[in-house]
Amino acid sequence: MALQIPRIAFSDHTLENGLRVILHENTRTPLAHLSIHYGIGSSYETAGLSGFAHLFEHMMFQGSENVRKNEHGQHIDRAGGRWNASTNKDRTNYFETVPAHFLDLALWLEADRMRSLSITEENFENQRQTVIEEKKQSYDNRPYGLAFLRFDQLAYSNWAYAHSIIGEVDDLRKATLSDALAFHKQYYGPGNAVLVLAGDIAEAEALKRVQTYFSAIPDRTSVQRPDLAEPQQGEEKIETMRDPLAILPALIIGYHMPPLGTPEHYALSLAALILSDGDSSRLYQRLVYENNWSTGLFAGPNQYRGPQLFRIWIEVQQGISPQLLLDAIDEELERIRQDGVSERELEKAQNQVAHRFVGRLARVSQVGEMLAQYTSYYGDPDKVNSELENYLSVTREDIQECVRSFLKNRNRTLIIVEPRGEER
């Protein structure tokens, strides 16, 4: 019997200044979730000015006309809510989940910083240094950190996805306040944003509140969408990196594949579950349970709006040759190319997707984020109601064909990380 899940109802509006507003009413819990997705990620940046999308994730908490530095989060904390932000290659998002009677507070805070963000020399310099220190902590001084940064640089020919979200330190140091002001004007306005309200709201009244806070904000954005085209890879790319912070060897593997939302994305996402998710998955059984060659592994698409990589990460046990694991991976992929996957494996993978999807429906914050993502990535919030079916309609033949077409060595990028423990 086909899986029946409730349809997510919503209304879709666009204000005169270009702000797109998605409203989802769900009164089961007295919470309201507000999410704003700006159409700006690291792929939109200009060469020589990398790191600006992530820098502004920090800058957006440095105050505005009516809110002092770092006060945004304090207001939400005092209301008993939660808040955060994130940047990826394709978008930046800011969100608050608050008790429903504090919805006006969340709307006022987001509108105030959209309208009047405080971009001063002091704030810019302070956050520039914060991001530089963050890079040291998260990448330079963390095992495998520099290998992860290098991986996209090696795999992608197009700079849009090749460079890191955190940015280059030299670019951040040479950037000026004028560069920051121009970047903010270009991308941070209502015409380049999606606002989602989900939870204990009355849609008609909620729309009036959004109009009250946001409709007077002028739109000055002039967004230039990045060219994400990636040339076909003709031969395998391999590098070996020595990491003085790593204790164990590791493999970072990637195969070029089509973007999010394509039939190939759904088929290869299920292939990743069959290969690596759970104790009964193929690679776990062979590399961990049967042979104790690996301490941990992961596989799956990297979730980019443009051309993706099907990534495999494996940490190798001490004393085990990384080549042994590479050969095992090649053999498992060849088994799928030749024999496909079993009906039981496909059913298990689809059940895993369905369980996780339905689980997200229990929280208005996650429903709100799904609506925001589908709107900002595809321009279509209603994709939330068809996404699960895209996974459930994948066949064994679809998976076999995609593994044959994309998970082959000439389409592979490989970084072998060797530990240099004696230098620790």
The other form holds:
Amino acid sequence: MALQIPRIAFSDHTLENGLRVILHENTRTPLAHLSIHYGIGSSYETAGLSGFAHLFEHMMFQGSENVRKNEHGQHIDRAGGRWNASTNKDRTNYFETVPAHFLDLALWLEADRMRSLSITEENFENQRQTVIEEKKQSYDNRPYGLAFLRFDQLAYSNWAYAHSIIGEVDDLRKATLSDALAFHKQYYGPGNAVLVLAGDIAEAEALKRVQTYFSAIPDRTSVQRPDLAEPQQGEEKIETMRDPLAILPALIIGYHMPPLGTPEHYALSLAALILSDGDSSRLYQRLVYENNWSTGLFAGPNQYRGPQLFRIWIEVQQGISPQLLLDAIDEELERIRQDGVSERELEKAQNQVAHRFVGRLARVSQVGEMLAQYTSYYGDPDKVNSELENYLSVTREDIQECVRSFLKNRNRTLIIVEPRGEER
Amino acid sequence: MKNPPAPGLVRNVTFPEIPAAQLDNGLTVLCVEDHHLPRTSVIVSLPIGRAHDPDDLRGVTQVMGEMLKEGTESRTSREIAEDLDHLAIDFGCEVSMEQTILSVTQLHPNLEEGLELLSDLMLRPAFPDEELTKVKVRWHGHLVAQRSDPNFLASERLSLYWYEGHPYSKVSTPIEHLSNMTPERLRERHTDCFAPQSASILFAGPISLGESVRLSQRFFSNWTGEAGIDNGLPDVTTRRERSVHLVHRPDSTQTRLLIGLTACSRLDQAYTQFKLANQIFGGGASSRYFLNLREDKGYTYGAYSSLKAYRQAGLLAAGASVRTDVTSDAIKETFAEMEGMCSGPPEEQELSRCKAEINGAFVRGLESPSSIGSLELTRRILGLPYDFYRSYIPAIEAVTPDQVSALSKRLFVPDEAAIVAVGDAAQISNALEEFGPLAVYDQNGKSVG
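For comparison with the form predicted on its own, kindly provide the form predicted in complex with its partner chain.
Next comes the full complex, this chain leading.
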């Protein structure tokens, strides 16, 4: 297949205060995407303050020296832009996609809340309530939600990844305004941030604009990356949970595997596509298409910067024993351990990766987020340009070897979700 | 710097001209040429949707679409899956209320293979009996599973009430209808829906109209047939009275609220005014509803409204998942915000923010050739004017505070609202009864009081 995939061009700068700045110019549409990734996620939290990194993300919209509560979003909305933020286990990101002529506005807003935070007890209480409702909406009141929260807790021995991003309600209730102010000082400074501008920007001029807004912000951060090391699992962990909101049973399975960006990650990502992506995949064919034991399934690494889990999620048809599915999965994995995957399967998985990669280049916001993530996780934005090659150089032997090493029952965590019983 | 910096020089953006041609069989060919990436989408649009499903076969168009990839005259289900997946060709069939979209998206070098598959699936499906049996079992599982989702239950209940007896109420498939879906009826449905005269095929990617026409001729010139159904729909009877509906979902930890009001059809001259009224009320995170229920009261993670406009009618639905113990307060605050919309015209600043939000979202959509293509196909299905999207931004800009105010007085009438709540009846029925006599349903949609 003759395919020319454009290289993502960028320039890489570090301001004197430590702010890493990555610029990517693309003038197709008059849009600019600003992304800031701070090196703080739930894995950095301390016991007793679970959920704080995410709660704090909410506080970043509650006011800074020159921007009052909720004005951040209003300024961007008034410019016709889009804004949001998210917290995961490894980082917190904030972004704005604006018409290119509003680039200065986005820079000013982000600089203001990096430099200063102006929040009140009342705002803090309000966001605490909001986050508790977010937990209910996303987990407690959703079928299988509590099983998902439980899963990392059961699978990981290291608290850093074991506890959830949303946190325990008791911990959320304990958090204080002064915790928030101290958190801002510790993590939210130029030395712990990566700023990416992508889109219709003139690079030299854009760098000057960044300097104008950010260079006077002193760096007061003191960040130690958490120890994410995960001890080897000795034996399989199994739990059964009853979910009164679920109508169908489900299985959540996880096998410990190496971090994002390792050769094993690329090999096992392709194994996941061969197992579960598309109607021709092995598990879909056997569990869904041929036998109708499942209504849907998904497999793949959980995309953590540190030690990952290769997760399999399966919704089970009514009246089917979960054990039947577990046995079938074991058999399918054994087939790969014994015979490997075919050349055609490998080619298929690599074609899928290539297509998706090209798809992500369609929007400057997605290109900007990719650059920010590679810089934030590895300090190297250029990794984005070798990413596809990392998948394309995986061999059949690599996949077989990784399935043998990692996808084995001793290394497995399993939650069986039983649905509610009698109709009430 | 105390104040926000001034904007720089505006670079305007316009909706592109989309050239069109027609094949001898009547198929319209369109092209959004864009050489940025080596990836092409081919989208076929048909003016048939869920609203046109027969009464005893709700969801049949979607099931028929699903069955296209379960066997053709020359390929088995397994072979189709293998051929699509091997070249990473994304095939999709989406059936909305009044439109069906079939598409393949692939890396550009695989375009011909994608088109060959699309034409085989569309024009030569076999509807094998044994495959249909399997699809129905899978569908049964989905239909059962979706009844645990509070968002689905709320929107289903609102639509069933709002459009009672009208095709627009066909948002979900009753499980018993699956048994009516035989190979014969799917074939009949296929013949009725797939007709080149009423269809358009759009290419989006590094390709010219000339090449799009050449490929369409190669793969679709033998497409024949005439649409066997009239896609006109009966008039909608407008709901203008208060009603309260509770879907009992045991063990719920929140109340999912959805409050419906009569709005306008997608073709209404005042559509842009309704869009702005919705944006001011609850269209985004800077809107009044969100700022009140979340940022002021802390009742919810998010409170939004949306305009769901079809060709003949539309409704505005405002909703939030709220703490169970504030169910009543949340409804009262929803009504208070509605009354606020009627109390006078919006400030110029608020209106201009909302215009920028709507126009900004529109411009972001123009980044991708396939989303430009989808807008154009929908414009054609709805019969909107040729320059609708080229004049979209000026039309939004032209709306005045007085227009919004006048319209709000007709739109935001709490006494005419349908309140739907999904939650645990033991916890919330009392709170709901404050707002009117309660109609109660179980999770399967059965009336229980």
